[in-house]
Every structure is written in C-alpha cells, then in structure tokens.
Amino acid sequence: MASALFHRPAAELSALLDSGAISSVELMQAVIDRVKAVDPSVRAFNSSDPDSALAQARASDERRAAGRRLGPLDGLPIGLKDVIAVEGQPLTASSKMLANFISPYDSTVASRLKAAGAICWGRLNLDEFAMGSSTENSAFGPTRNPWDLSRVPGGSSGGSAAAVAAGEAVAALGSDTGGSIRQPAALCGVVGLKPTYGLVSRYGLAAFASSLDQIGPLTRTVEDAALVLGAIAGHDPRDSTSVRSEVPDYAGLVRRRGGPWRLGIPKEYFGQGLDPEVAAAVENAIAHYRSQGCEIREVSLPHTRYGIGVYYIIAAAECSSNLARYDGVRYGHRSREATDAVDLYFRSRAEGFGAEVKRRVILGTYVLSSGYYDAFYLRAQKVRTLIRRDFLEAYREVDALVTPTSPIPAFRLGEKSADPLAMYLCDIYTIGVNLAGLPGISLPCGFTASGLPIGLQLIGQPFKEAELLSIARSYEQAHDWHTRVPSL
C-alpha cells in the first residue's frame, strides 16, 4: 500500500489514518521517499526538513493513539508556497533578496494548519515574489511540469501545483494575485481554489499586491480543497482586510448533492486566443452540466477587455509600494559594495531582485508618480469597480460562471520568457476574479492529444464557497480526470 500512498486524496488518507490501516509516519516516509525520487527532475521544493516532518508525524500518531485526533487533516503532509511564513523555516519568496531569511513567526494559515494537526511540509518554489505565470522567474531555477518535464507548471504557485500532481505533498497552499493558484492547477491537472478576498487571513504572507493577494489550497480533489479551506478560513484581527464571516463545514456541505444550478457562460471568455482543445474540453463540461438539468445562459462581462491593463497597473503599483521595504537596511540582501546610503539602496535592490520583479517595480513606481497617478492608477481603480459590477450584474441571472482557466495548455520552458506581454496574457481568464474579490476554482476537465491537462474554471459569488465547491464536485464525481497521475 505504501508505494501508492502519495497519490491518494487527503480525505481517503484521513480515513485510512482513522481506521489504523496506516500511520502518519508511514505516510510521511512515503512522501519523503517520493520527493527524493522525483524532485531532482520536478524541482518543486526550495527546501524541506524530513526530520521535522517525521517528528510531526510521530506526534500525530501519538495523539491518535491517545484518542486526541485534532481533525481530518491530522497527520497529513501539506506543502507551503515559499511566501507563507512558518516559524523556524526559510521564507525566501524564491528571491536572492531573502535567500538567508528564516521566519521568526507563523502565518495565520500555518498556525491554523498546525492546530488542525497537519504537517507543514517543505517550502515550495514560485515565481520570485509571486510575480509570473510559469515559475521560471525563481532564484532557485524553474519548476517543471510533472506531465511533461520540458514544460512549465504555470505560476506563480507552480511548485505547489507540481508537488501535488507529482505526489510530493498530499495538498499544498499557494497564493493567488491574478490566477496564481488556478492557472498552475489547470496546467498540472489538480484542483486549485482561490477564496473570496478576506475569507482567509493574509497575515504572514509576503505581500505582492495587497488588495489582490489571497491564500488558498491546491489539492487532488474538490473535497480535499473543502477540507483545507475549512481549516484555514476565518476572521483574523491581525489582518485588517479579514472579513467577519461564518465558516461553515465546507467538506460536509460539499458531500451533499446540490443543484441543478443556473450557470453563466461569459461570451468574452470564448474568443480569439483560446486553444481549440481547451475550448472543446470546456464546452464538453458545459454540456455535462446541461445534461444534469442545469440552466445554461450566455452572459456578458463587457469590461473584460480592460482587465489585463487594469490588473498590471494596480498590481505593479502595489508591488512597488510593498517591495520598498527591501532596502538593504533592516533585513534581506545587503550589498557589500555600497559607498553610501543611497548607493546601498540602489545596489542592494539591483543585486537582490530578478528581472521580472524589477520590471514591475519600475512600472508601479511610474504609474504612482506625480503627474501620472490620475491618468493610470486612479483610472485603473475606477475601471476595476466596473469589472466587479459586471460580475455582480451577471449574478442577478446565474449562480456561478463557467470558463476556461487558461487559454492554452502548458507551454515549453523558455517559450514566452522573452515576451512579457505574451506571458501576461496567460492570466486573461483569471485576473477578473481577483479584481472583483470573488472566489474561483479550477479543476481538471480533460487532456490534450499530447497528454497535457486542461482546467475548467468556475467563478462563484462572494463568500459562497460552499456552493462553488458543490458545483465543482458534481462535475468531478461524473469524470475520472482527477484520478489520473503523471508517469515520473
């Protein structure tokens, strides 16, 4: 049994632990052995501590033996994107700027995972400071897609998605600023959930764009995503954007059969640039929902065409502000060549940040500068309001929206590196969710002829994650896409 443990869903592993069929130590060792076997090729991890993980697993087994199980995640290894703080573990953001930084405290999500008994397992690779769509912009080198090692896993949570797909973690946490959970989930054939903005605390997350960032799970199944969300969601007074909202039993609710639902198809999401194989797979998913009695309506999100521009103005502006703290003075990389204070700032940032981070800092500083603020940043915020209004108008007619997650399957390493705009367009179907603060989920809905995963995106109403997860699970249960695993 042990050889197959690393590919089993979290809910199934939890049941095996409860029955005594396996131990947490046995599961953790199987995952550690899997990482040793495949991560030299996949490169999902920036670092890991097997001894600490096994100690956490032994503690879990002792709790179970004493009848003190902490919950369904107790004893399960969950990886964390290397922008989420875990006390005593590295927090590098895949950047030279934080190459030697060890977190002195737990993020809220890490403390909640620990309270649920989960094993915080390793630091997962990403695009530097979460800026990218391919996990190629990392000081640790690129992560590779487990389905085809010559291709990207998506980004910026590429390490998290690749680790789950490759069996290197039972589940993982990522962060989503413009699609950074959902897009890599689609490209790696796993489930990725971006919660409503404010549902999950951002305390302890290395900030990229504070009005857009949200932490969420990457898992093998929709039920697993519900289990992890239930553990990490809820109000946190340490996060000023955290919303006081009821946290229901997501996993229990998602197991109930719901529907039929009214589902909207945004006509703007099925136009030029959509790969034919992706379009066919998503249309087949829509046909399935129709066959189950769901009412399918075409809707319009007319400001979609402004989304990329609005997103890259707002995200870059907030990036410029948030990354100003990395100045070589208090923490992070400090240049040894500086001659004075001003030179220290210039050299430390030039040496510590990679090319994509520098590009976005420069763009963000420009749009916030005197004479340009009103023309760019203020106008972008006004259009952002219109984009959110588009979604809320659509929800007058439908319960959720159905779209592709990514316009294309996983592309080859280096294929888009020289063309930032082409890379940015990979987020065209995901950024609206962040601009509007909505929940979105990606789940597998097929494969290309060459064997690459295709993702289906469902976009829900604010704080209606339970309904969104139910809609996703109703499709997942009728298909076997989520049961397929890459050959490594």
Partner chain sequence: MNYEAVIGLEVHVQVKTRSKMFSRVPVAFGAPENTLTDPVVLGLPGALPVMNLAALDAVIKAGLMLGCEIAPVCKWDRKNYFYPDSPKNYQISQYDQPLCRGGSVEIELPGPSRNVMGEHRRVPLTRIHLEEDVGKLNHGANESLVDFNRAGTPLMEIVSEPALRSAEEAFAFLTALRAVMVCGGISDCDMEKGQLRCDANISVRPEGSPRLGTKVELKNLNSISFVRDGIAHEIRRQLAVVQSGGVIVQETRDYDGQTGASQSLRTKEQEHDYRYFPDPDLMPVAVDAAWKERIRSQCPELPFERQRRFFSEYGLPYTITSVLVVDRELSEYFEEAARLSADPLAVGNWVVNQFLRELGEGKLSFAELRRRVPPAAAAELVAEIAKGTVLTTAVAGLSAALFQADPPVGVRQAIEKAGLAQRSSGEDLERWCREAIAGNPKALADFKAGRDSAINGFKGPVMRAAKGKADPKAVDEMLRRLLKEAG
Given for the second form:
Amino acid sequence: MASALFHRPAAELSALLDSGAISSVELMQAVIDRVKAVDPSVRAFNSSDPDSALAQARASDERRAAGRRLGPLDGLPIGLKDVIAVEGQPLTASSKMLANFISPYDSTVASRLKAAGAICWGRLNLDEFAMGSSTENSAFGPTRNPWDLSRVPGGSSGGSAAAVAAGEAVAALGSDTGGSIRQPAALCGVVGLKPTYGLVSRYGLAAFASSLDQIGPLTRTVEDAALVLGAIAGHDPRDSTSVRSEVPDYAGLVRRRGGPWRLGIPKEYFGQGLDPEVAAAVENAIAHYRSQGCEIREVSLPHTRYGIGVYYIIAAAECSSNLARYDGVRYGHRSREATDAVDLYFRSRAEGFGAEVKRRVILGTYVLSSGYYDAFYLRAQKVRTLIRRDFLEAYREVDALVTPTSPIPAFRLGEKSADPLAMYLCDIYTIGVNLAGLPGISLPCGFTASGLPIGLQLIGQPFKEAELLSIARSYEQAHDWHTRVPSL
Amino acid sequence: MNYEAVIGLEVHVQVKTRSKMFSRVPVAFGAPENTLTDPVVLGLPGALPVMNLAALDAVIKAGLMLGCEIAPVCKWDRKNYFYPDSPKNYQISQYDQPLCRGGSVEIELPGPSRNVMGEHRRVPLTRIHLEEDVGKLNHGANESLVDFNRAGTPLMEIVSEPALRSAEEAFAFLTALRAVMVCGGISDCDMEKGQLRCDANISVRPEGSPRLGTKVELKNLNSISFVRDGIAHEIRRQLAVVQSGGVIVQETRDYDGQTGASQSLRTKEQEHDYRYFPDPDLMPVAVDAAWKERIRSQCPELPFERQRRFFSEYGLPYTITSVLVVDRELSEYFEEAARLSADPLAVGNWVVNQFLRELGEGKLSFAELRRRVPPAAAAELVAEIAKGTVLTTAVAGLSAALFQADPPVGVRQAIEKAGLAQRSSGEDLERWCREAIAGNPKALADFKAGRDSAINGFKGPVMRAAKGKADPKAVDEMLRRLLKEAG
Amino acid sequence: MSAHADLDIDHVARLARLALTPEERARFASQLGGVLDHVAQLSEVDVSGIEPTAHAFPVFNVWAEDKPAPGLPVEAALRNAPAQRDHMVVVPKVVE
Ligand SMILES: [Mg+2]
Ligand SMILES: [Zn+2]
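Alt. form predicted in complex with the partner chain, vs. the form predicted on its own above:
Below, the chain from earlier opens the complete complex, with every other chain and molecule after it.
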C-alpha cells in the first residue's frame, strides 16, 4: 500500500479526515506540493488555483470541526477535465480557441461536487475539445504517461487519468464520448467509469458529440468511483437528456459482496490487433471470475466491426454543429486579420482550432451536407440501432461483458499522430458502449513486461452501475494492481 | 398574354411567453442591451436547451384554431448556418416533423366599399413549426454591434401554400392571421416590436398555367402595409421583366418600405445547405389526445365566427362587427353588456363609438376602462339614453366623464353630477319654459287656437337656454303643463 | 455509399467556415479519404426497416414550465467578448 498521502484512495482519505488524523488543508498542501514536484514532467494540468483550493480546504476543515461535514468527499481535491465548466475558472478545452475563456457559470457536476464539499481542483489537460486518444491534440502540449514519460496517457481525458495516477488529484472527472475516460484509465493504471448515457448531467460540459458524451470519474479504486458517481449522478432539469432514475448508494452497495454473475465474453473483442500481453491479462481476469463461480459465456456482438465507422460519422456530425459556436464573436479566439464578419469566421476558426478538430469538423460537415445525409448520417444512426440491439440481446443471457479496454498499452508520443485512422482504431473496444449508451468501467488488471498498465473493461446494463461496480470490485479486491504507483 | 401572380408567405410570429424557448431567461422588449441572456442564450460552451412548455401549448393552440393537424410526434432539428446574430451558429427549429401541418386561414377580401363586407375565402397552410429567434445586429459604418436580448425568443413559423394571387390577398391574409393570433393570446403581433415578420415568395406565370414560375423571395416586409406595397411592387417588376421577354432570376430581394424599391441581396455565400439533423440535446415531443383537448378547451371563438354570430344573434351590422371582432376583449365586453340590454345594437354602437374612442386615446388600458365602466354600466347607460334621460348630444361627454371618474361612479350619479338629469322637475326648466311662452305671444295664440305644432315655437328658446342639456320629451311635457295652466 | 472522390473539401470547408492552408487541404483530403474508405463498409449493412437511433434512451416531452429565472448580468455575459461597446458585442462589418 502506497503510504504517501497523495497516493491514497479517496475513501481512505475521507476516513482519515473524519478521524481527525489529517486535515483537508494538510492533504491539499500535500497535493499542491506533489503537483509542483511532478507536473513539470507529467503536465496533467492546464492551470490550477492553489490559493482558492487551500481556502476551500480550510472551509472544509471548519465544517468538519463544526460537525457539518457535507459528505464523504468533503475536503477532497478532485480534478476536472478542462472541458467541464467551473464558475470563475478557465475553461479552455485545451484549445487555443478558448485559451482565455473564463466560465461565468458552474456545470451541474461542479455544483454537485461543491455541494458535496469536494474541492474543484485544477483544470486537467485533454485532447482539444476531447477529440483524440492520446492527449497529444492539446494546444498546450501533451500530457505524459506517469508510468513512462515517453508515452501517452491515452485520451482524451489523459490529464485526468495521469493526475490521478501521479498523485496530483485524489480523483478526477473526465468525459467519455468513445472511450475517453476508460482508455486513458487503462493506459494510466487507474479506474475509469463511463456511466449510462443520461445518468450524469452534461450541463456545463463543452459538447463534443452530444448523443455520446458522458461525464464520469477517474479514481484509484472502484469504491472511489462509486463515491464520486454518487455525488454527481442524478436527474438534472437543465439537461433534457438527463434520465429520471433513482440514484442508489453506490458506495454502500459496492462494499457488499455480490455475485456470482453471468459474464459474457464478446468474441469480436478478442480478434486481430489485440496486443498479446493485453490479451493474456484479460484472460487471467476472466479466469479469476470463473474461479469465483461466475458463469462465463461467449457472446457475439456481430455489428462490432461497424462501430468505428458509425462512431466517426455520428461524432463528427455532431461536433461540426456543436463547435460552430466557436466563431470569435461572443467569446474565444478572434483573428486580428478579419476584414468582415464572414472573414472573421474563416480566420478565427482556422487560427483557433487544431488539426484534429478541423479534420472532424470537415468530416462532420461533409456527412451532413446536402446529398450525403442519408448515405452517411442516417445510415450510421440505423447501424447504431443494430449495435445497440447486439448488446441488449447479449444481456438476455449475461449480466455484464468482460473485454479489454484498449487493444494496446500506452504507445509512444508521436507514434500514431500521422495516421488518424490508426488512432481511431484505439477506440475499437470502447466505442460500442457509447453508441449503445451503456455503462462501462476500466480497471487495472496487470502490467506489461515493460511495466505499462493494462486495463480490463466491464460493460454493464443500462443504469445498473451498482452491479457493474460490484463486479469490478470483486476483481479489484483479489488483486493489488491498483495499489501500485508509478515512480516519478 | 395575361399573367397571374402566385404568392406564398412565410410568417414568423413571436410566441408570447414569459421565458425563452430553451431557457428560463425572461423575454422582454426594449430591455437594456444584453441583459436578457444566460449561458444557453449566448451559446456558451456546455450550455444545453430545455424546451418551454408554454411555447408548445401556444403553437398547438394556433394549430387547433387554424384547423391544422397536430403531429402526434415531432422533433427538433438543428439548422446550421453562420451569422453573428446567431449565438450557436445553428438555429433549433423543426425540419421534417413540424408541430402542425395543413389548416387554413380564413381571409376577407376588400369589399366594394368600406361599409360592405368583402368576399371570404380560405388560404391553405403548409405547416406551422416552432423555433428560436436570433439576436439583433446594429449596423455601423465599419462594424456591427450585437444585442442578444431577442435571441432564444420562441418563434412560430407559419408557411402558407402558394395560394395567394395579389398583394391585397396577402394583406388580408396577414390581417386575418394577426387577428387569430391576438385573439388566441398567442402573440401580440406588434410589427413595430418585430413580433410579426413576413417574407414572401413571389412568382408570375401565364394565367391558368399549372406550372409555377421562378420565385423571388422578398425579405424584410416589416409592416403590414409594406407587405402589400412590397408584393405589389415585386409583381409589377416581374411582369415588366416577362412582358419584355426577360427571364426572372431566382434570388432574394430586400424591400425598402421607405423608398418603395427593392434590391437583390448580393449573396456571395448563397449556399443554402443548412445541414439539418435532429438536435441530440432535445427529446422529441408527443402530443396525445388529452393534451390536445386541454388546449382545445382554451381556444376562443375565431374572429370571423364571432362576426357571423354577432350578425345573427344581435343583429349587428357589418360596420360594427368588423370593428368589434378584431378585438377579443372588446367583443366579450360588448356581449356581456348586450346580454343585459334590450337593445344590443345600441350597445354595439356605444361600444364602437364611446369605448373605442376612449381606448384610442391610449391613456388607459382596456382593463382600467372596463373597471371604470363595466358592461353592466354600459347597458344601464344605453337604457338611460333610450329612455331619453340623456340626450344623444350629451352621450359623448357623459361617457367620457364616466371613463375619467376614479373611483368609478354609477351611471345615475354621473348623469346627475354632470347636470344632465332631465329638468322636468327642475326649477330651471320651468323658468325657461315660462320665459319662452312669455316671449312668443304669437305662438301662444296659435296654440290656443288649436294648432298643436305651434308648441315647437317655444322649444328652440328653451333648448338654447338649457344649452342643449334638456330632454326634449321633458321640455314638451313642461310646456304642455304650463300652456294648460295658462289656458 | 459515395466514394470519397465526392469529398469537395473546399466546398465543405466553406460551409464549415474554416480557412485551410494548401497543406492542410491536401493532408485532410487524403486522411479523410482513408476514414471514408473505412466508413464505406457501412453500406454492407442491411438497414431496411431499422429505425435510426438519435438517443440511446429516448423519452418524450422533457420540458420546463414557463417560469422566468434570472440570467447573467450583462458584465458576466460580455466578460469573454473579444470586443464590446455600449454593452454590445462588436463584430466587423457584416456584408451580406
Ligand atoms: Mg424559413
Ligand atoms: Zn424560421
């Protein structure tokens, strides 16, 4: 068990705060010092405000002293991906477009974290507007994988995953459109949960692809993920896609022993392109579940191979429209060269957006344009129906699916930047979850010979996060991968 | 060759709600710049729309009043185009599943004279959908200033079939449509405030031809009379082109109501590729029978239906009904008073003359005027006039006095206070009558000789002395009594 | 499914209001060509009679009552504006 305060799980720190063994100010200072020490090499943070964080920590200590603790997260520093709005803090989306943007309002998740007493700590790096799988597409430079600084942390929530892995935040929020929480969690050796679409409000999340985006936690343990989810989940009248569902006590439920479960192994997720070390680690995890009495069944998700195509059409189409608002008029980067309003758009957007954003905006504009809508967008939405049906069909036989999170462990910076399609194929196992709106979690299930973390993905049924977390925790408790920390 | 014009209208009507279409910022006209915004209205990163139930209710109401088919299910689409007044650079609108389809607007064409009812006909509608308004641009010499207060206001788009044939018909269409909207409380349709805006698609073709000619879109017809003038101008322009062997170019033209001229908009970006797709931030709408029934029960009688009923139920003439029915409150006021009166026609006359004049003064609201002279008071006043208590010449003054009194006074009280009460028992009347008799011995002699009409010789001086405020019937009675005494 | 030969990148970039350098133009055209080749396999799928999925969990009639709530003060609304005057956002001249 890692002994440094900044490496301990949220649940443990919460207990230490409750017992009075540590204060929130002490913890916050340890984290601030840690960021100072390691972030020059990890570069998980776009910005942070230590003074404000310490003030919040003091307020938390006062609440605890007065017996008015707001919840288990009270006094814990939780990092936010720099695409989630916090009033008065920068919201850059790691884009030059929003380099100077200060949010005048709180996202729903930020106000819920605040209401739970958590300290909204820092702005965490990402692929520009969450488009990417490596965090290399950040206008402010890439984040490094804490396990190997020459490698990527995954993406797009690479800053969030790296910060949690490196001890720079107790937990973090990320967003997941095609795997952007789970894949960096896998590559950084932390837990990443993508909730069921509609469980967590998207209000205040700078949209990438509205029908796929979902905010979720990146944490050190499954129990921590349950704690954070409990704080941020639940219906929000400001998000029309937010679902009215009961929010159970995830943390309480996850501590109970569950199972055995019926687990499905989708055969399409173990094909070509899967790294052998990743495959072996996942096989071991499956063997663990079998040994625990779970029924393991091979299932088929026959439309899996179309996932990437469907995803890139739908996500690009939605992003082309969602990002139209970044035009240099009301906020954001404005070109100095513009001669008239139309010119202002062309230049501001050309100067403000990076290559990957431009590529997807062009792809999305194309697939929606006159004459192509039916062939691309409408067809993709129909295939999306089939992909979703595959999953629901599988759930007639099993409680959850077990797969690798990423076909490969962390790759080197620059390795895939020249070939967008190769990069897109990193999302092959995570995309289906977003297309079907399902909950998915990645948790550490081993390391490669060279010491890179490997992630196990569990895919659950809609709104059955409690069960999904229990399945994950039953594995986590029998292993110690999650206790390992990178040497920085 | 004879040509005919074919006109279709696209009318945007701001729906009267308290908050915006997709956020709860208040809607208001004339507020200081950029004080009616929030993250949603400004299209800030992360903001999400939530639809306004009242706006949906209003459009369903409009649809029911106009006989549209209400879609059992409809959805929201994004219309993508860049413009500085559009915060998200897409407008949330309805593309292939509008809330209402079909229906029609009953219009009245101009009659042979102002006092004679014109022909009625129904102009079919294609659809009505709901969308959001954009902000306002103030153009300067080298730059433009943007105010987003209007952005996000619920906007209803009513599209007519290309079924209008003249500028007069277009004018009649808008007039009738506006009457329905106002009557239903759906919009105030104040064109000065931009609450009703109209674009027209105009083409000409050889009379009787089944094919439509090349259409020109005429924009910025921002008053009802500009609509008429602009369309008439465009039809003349197109006729001149085709009659001289020219060809109409499909284009958008801007009509300037001040100069009465139109000019082609130099649309260098004339790529109307709006890339419509379903808005993933909003859920679809399902309108079930119960919802429709709830709205139907709130639908008022249509203006023209009410007019027909006023003809048959109250025997009102066209001249009165045409004034009354355009105003729902006034119509209801009339009806309440008419039900308390033996003479609805007289009530109608009083309402369109006295009440409307006071309303036209613009000093007091309808509600305030109604408070001061409730329908029962109007009926009482009309009865007093009929009895002869109040002279017709004094009605205007007395009515004005009633409207001005605050706290309100009763009709009887006002009559007395104004000294209008008949003078039959008053000393003044008796004195004036005696003086008149004394001052005209010839008439006295004639009357005594049996010429009854000689009594009229006394009346003029009495009325003059009374400054017109004497009731002729009372004067007559008084004179006869005195003449009998003298007899 | 149309081949990517159809991708008129200049037209699309104009619709998207994106100025592209000649290098970007060439690079994106070839990269997106690859993506579109991959996407072309969707044409294999028989989607007849299949409803499109717009929302993973569609519900109907998600709305709010028409109750006004306070918005942003004008200073907050314009805080991020690149240029403003008289409480309005300044943009270069709009030429239609
Ligand atoms: Mg239109
Ligand atoms: Zn419209």
